[in-house]
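So this first bit is one chain, no partners, the form predicted alone, shown in structure tokens.
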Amino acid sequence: MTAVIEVQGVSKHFRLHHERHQSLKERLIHPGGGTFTEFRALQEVSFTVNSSETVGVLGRNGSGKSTLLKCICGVLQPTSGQILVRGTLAGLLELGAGFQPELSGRDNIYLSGSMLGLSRRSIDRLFDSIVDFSELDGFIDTQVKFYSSGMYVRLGFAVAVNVDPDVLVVDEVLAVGDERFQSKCMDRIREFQKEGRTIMLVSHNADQVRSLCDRAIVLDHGVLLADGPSGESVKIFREALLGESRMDDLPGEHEELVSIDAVSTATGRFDARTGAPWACEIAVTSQEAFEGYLVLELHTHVGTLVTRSDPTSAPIALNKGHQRIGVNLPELPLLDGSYELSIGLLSQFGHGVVAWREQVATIEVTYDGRASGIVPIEPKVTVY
């Protein structure tokens, strides 16, 4: 396959100034330029994105995700290393990126289009499609400085997806739009996938990455931690990053407070029948007394989220040492198929993830009826 994006040993460093001299007098008196420390946002990151691939980027806040995308789009220049991009690239990196606040939405469409290499005639041809997608007909001649954050996203995404790019780069900004517009954007991204375009997507939503992306890379403090199939990368992201992290609202050092050791059933098998009760036991080890919540996730074998339990309905209190947590589902509302079980423990302070085990067991569900799908429904029919 053809490599569309090549990131070769890229590092990006910033100076964090603790004392910076602003006036000419201060600079003459203190010619050194003030004190600063060097922050390494990216450290020797290398990977390749091939044609027609959809690649997700996962990582906690401050891991370097947005810095990486800005380097790929040319907004920032790497401190070392190089990035090669083949084909036209359109990026939606942050609210209003490339927009001039004093200009109207109409003028910014032409400005953004020209920055992407389009002629005025080409933008004229695309203009109506951009406005229709953004749903900003009544505001297109208003200065964008008066736009809300959601309006910024609508206009920015509408420009990015209508200029016919070979590569689309999208940062987390889609989370700002309303749910209906997010769904509209996801539909357009899926259209791009069917057309064989290349997409890079930054998201904190691991389920979104799992369902949309062929591959995912995981960044941690600027270091490339994983690069592989999206399911495997999501597992590393949750277990290695979230699972090991004790949140700021928990006392003590950042060591593993609680570990999920094993999951077992009374029969030793993870079989179930549709509509029947199902139970399991979770072996855990706690370093100290802990109060929080248990959360369960079920995914299909292709990674679609079936359900995530409400953590506030399952509070737990653990003593120090080894313990077992019993889980009972009075009725398993799933049809025939294989389902992956993931388990997490959340703190009672802000619901931070304290421990996580991804795909800890596979539940094989058997159904005796003739219905199809994931969840059974039993309509009551009356003929009048």
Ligand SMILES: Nc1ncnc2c1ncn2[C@@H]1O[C@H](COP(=O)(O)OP(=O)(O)OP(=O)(O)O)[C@@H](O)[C@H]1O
Contents of the next structure:
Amino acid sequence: MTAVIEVQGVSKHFRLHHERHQSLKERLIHPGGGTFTEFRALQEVSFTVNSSETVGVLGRNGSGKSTLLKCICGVLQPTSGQILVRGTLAGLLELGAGFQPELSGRDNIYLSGSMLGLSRRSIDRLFDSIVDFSELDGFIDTQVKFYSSGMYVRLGFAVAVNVDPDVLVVDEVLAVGDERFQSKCMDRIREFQKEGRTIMLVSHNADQVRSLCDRAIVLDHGVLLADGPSGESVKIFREALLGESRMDDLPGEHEELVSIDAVSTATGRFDARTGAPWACEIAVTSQEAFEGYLVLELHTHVGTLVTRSDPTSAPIALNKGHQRIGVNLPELPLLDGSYELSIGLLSQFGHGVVAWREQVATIEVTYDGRASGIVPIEPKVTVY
Ligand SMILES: Nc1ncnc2c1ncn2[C@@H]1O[C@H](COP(=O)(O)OP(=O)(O)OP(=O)(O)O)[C@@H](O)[C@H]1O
Ligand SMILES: [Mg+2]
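Compare with the form predicted alone: the form predicted together with the named molecule:
Full complex below, order starting with the chain above.
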């Protein structure tokens, strides 16, 4: 295995200036201008990405994901530490990064291409396939400042995947495009995987990371919280999201206190009707008496979180041994479609995931009415 990206002890600090609300005293102490505090967006982050690996980057808003990607792409200089990239790298960074707003789409293609080290002649050769992929033919001579965010992403992604990079780095921007373009991008990313290219991908969508990535890293307040197989990293990411991140209690290190063994229904099928009651049964095994909470999640088939239940509304107390937990939803508020069910058990104070089963079942909902989408709304109208 060859290391393609090596991130060694990287920190990135930003200066946050406080020019306003300055007292007279502060102005006397700092006559040159405002005061500042240093914000540590990345702290001593180290990891390696090997050739042909797809690595996901998870973390909540502001955890440093985009900053990390910008450092890897060379758009930002780390405050300390080193980053080595072997081979050519194309990146699709945060919206707008990398394009000159005053220039047309055409000129930006040439500009990005030359920044990636391509000659004018090679860009000439790639130009049509870039425009083709971006589906922006009618707008290619328009200044990109007039592009919508979706158009920006199309152009950025089209450039990134057509310049034949060894490494592709993609920030979350893909979520901006419409569903059809997103799935076209996903297909292209899968092709890249088959061709053995190396990919780093930021995503808030844990399911997408599980299905696409071999490995994932988790950032939390600029600190690398986890680096491991996607499933494990997703679990740690969820723990961080749900409150406490228990660094001393990584999965696999000791036996689980409670395990979720199976989920079943009375009929054996996971079908449901909009507005009708729905029930299931969860078989669990507990190593000792346990008090905590149950949490349910439903995702659409493209991985959008439809709902995460409030754990405190479902407290549970288990005895040692095998047990069953009955779950009832008096009125299923979903329109027709397939929904992925995930189930978790949280410890007593609602912190810390004790057991988690991702996508244990697919619920097929049927609906006879005329509404469409995920949830029905029933507007009451008055004309006056
Ligand atoms: N140029 C900058 N100057 C000052 N602070 C910055 C700058 N860029 C980023 N930050 C701060 O660094 C932190 C990390 O930002 P970053 O954009 O990397 O987060 P992120 O994980 O990508 O978040 P999101 O999920 O919202 O995209 C944030 O608190 C942000 O405010
Ligand atoms: Mg970001």
